[in-house]
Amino acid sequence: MSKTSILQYLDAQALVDAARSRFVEVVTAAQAERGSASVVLTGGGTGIALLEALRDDSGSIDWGKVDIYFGDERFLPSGDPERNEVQASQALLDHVDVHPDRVFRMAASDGPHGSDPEVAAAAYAQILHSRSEGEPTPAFDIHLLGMGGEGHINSLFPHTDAVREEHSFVVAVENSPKPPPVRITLTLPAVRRAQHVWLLVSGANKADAVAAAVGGADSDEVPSAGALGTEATVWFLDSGAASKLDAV
């Protein structure tokens, strides 16, 4: 049965340090058991700070034996600095010995699938299926998630078709309330394929959404409430993000 843990830290840096240590533990354990590991990366300030911290601790992980996926992507041209994969490369991937064939980036708007985000989403779904031994997606070891002030995760926003999706594992979003409007995202069914789902949340402006999600809100109202790992769900919170939990 999946276990939910709520870990509170004084500030965002302490949160990142703790997540970095646990990330190394989970990935190295997976590699010891199976020879490889798979992780889903997230963007956002705290998510990218974690990747930068992992760069400084890169010797603990055999990065050549890690499959790298992305939880969502802004459907922008290749190299656009707003793309999560560009930020992840600058923060971590360009500095460690990842195998290029094991970094699975979502297509850009000027990529091989053209400018149709639906086609690009279907292509990423096919990639996941091809890496999962007959399952819709790999059973990711870790899915990292940031969270917006209204509770969105990946590009799953409240009261949208994407957060309500129950069957597809990757969908296109063409009317995101947060720019840019066109995106590709893993859905809640894909998130729930991960063994460990970690939500990295900092800032008092997110405290209401944290309290609602932890308190069992409907995922249509607060998408992060639907993010659950098969083994563990961990909320890494700084003092601001955790400040409304006493009301739960």
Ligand SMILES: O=C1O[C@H](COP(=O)(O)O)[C@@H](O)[C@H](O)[C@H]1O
The other form holds:
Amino acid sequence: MSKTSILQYLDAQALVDAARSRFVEVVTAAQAERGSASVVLTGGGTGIALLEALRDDSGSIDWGKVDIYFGDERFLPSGDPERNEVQASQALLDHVDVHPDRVFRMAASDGPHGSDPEVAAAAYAQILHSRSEGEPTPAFDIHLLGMGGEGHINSLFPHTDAVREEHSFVVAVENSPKPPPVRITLTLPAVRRAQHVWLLVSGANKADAVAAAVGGADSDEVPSAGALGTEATVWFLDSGAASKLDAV
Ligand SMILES: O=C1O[C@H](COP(=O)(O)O)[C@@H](O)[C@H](O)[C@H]1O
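Switching conditions: you have the form predicted alone, so give me the form predicted together with the ligand.
Full complex below, order starting with the chain above.
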């Protein structure tokens, strides 16, 4: 049975430090057990801050034996600084010994699949499937998630087809309320394939959505409420993000 934990920290830096230390534990344990680990990275302020912390100290992680996926991507030309993979590369991937064949980036809008995000989403779904021995996606060790003030995770926004998706594991989003409008995203069924789902949330502007999600909101209303790991779901919160939890 999956367990949900809510961890509260004084500030964003303490939250990131704690997540960094747990990330090292989970990834090194997976590598000791199976020889490799798989993680899904997120964009956003706190998610990228965690990658920067890992650049400074990633303990005994063997980065060459980590499969790296992305939870969502802004469908922009390659190299665009708004792309999550560009930010992740600058924060971490360019600085550690990842194996280039084990970093699975979502396509860019000027990439091999052309400017059609549906085609690029289908191509990413195919990559996930091809790495999964007959399953639709790997059983990721960790899926990292940031959360927007209205409760979005990955590029799954409230009251959209993408957040209601029950069958596809990767979809295109063409009208994101947060710019840029065109994106590719893993869906809730894909998030729920992960063993550990970690939501990294900082700031009082996100407190209402945190309280609603933790209180059991409908995922159509608050997408983060639908993010559950098969083993564990952990909310890493700073004091601002946790400030409305007493009302739950
Ligand atoms: O647009 C996005 O936003 C969310 C949350 O970002 P944050 O800066 O408010 O933490 C992020 O998780 C997602 O990957 C990204 O594409």
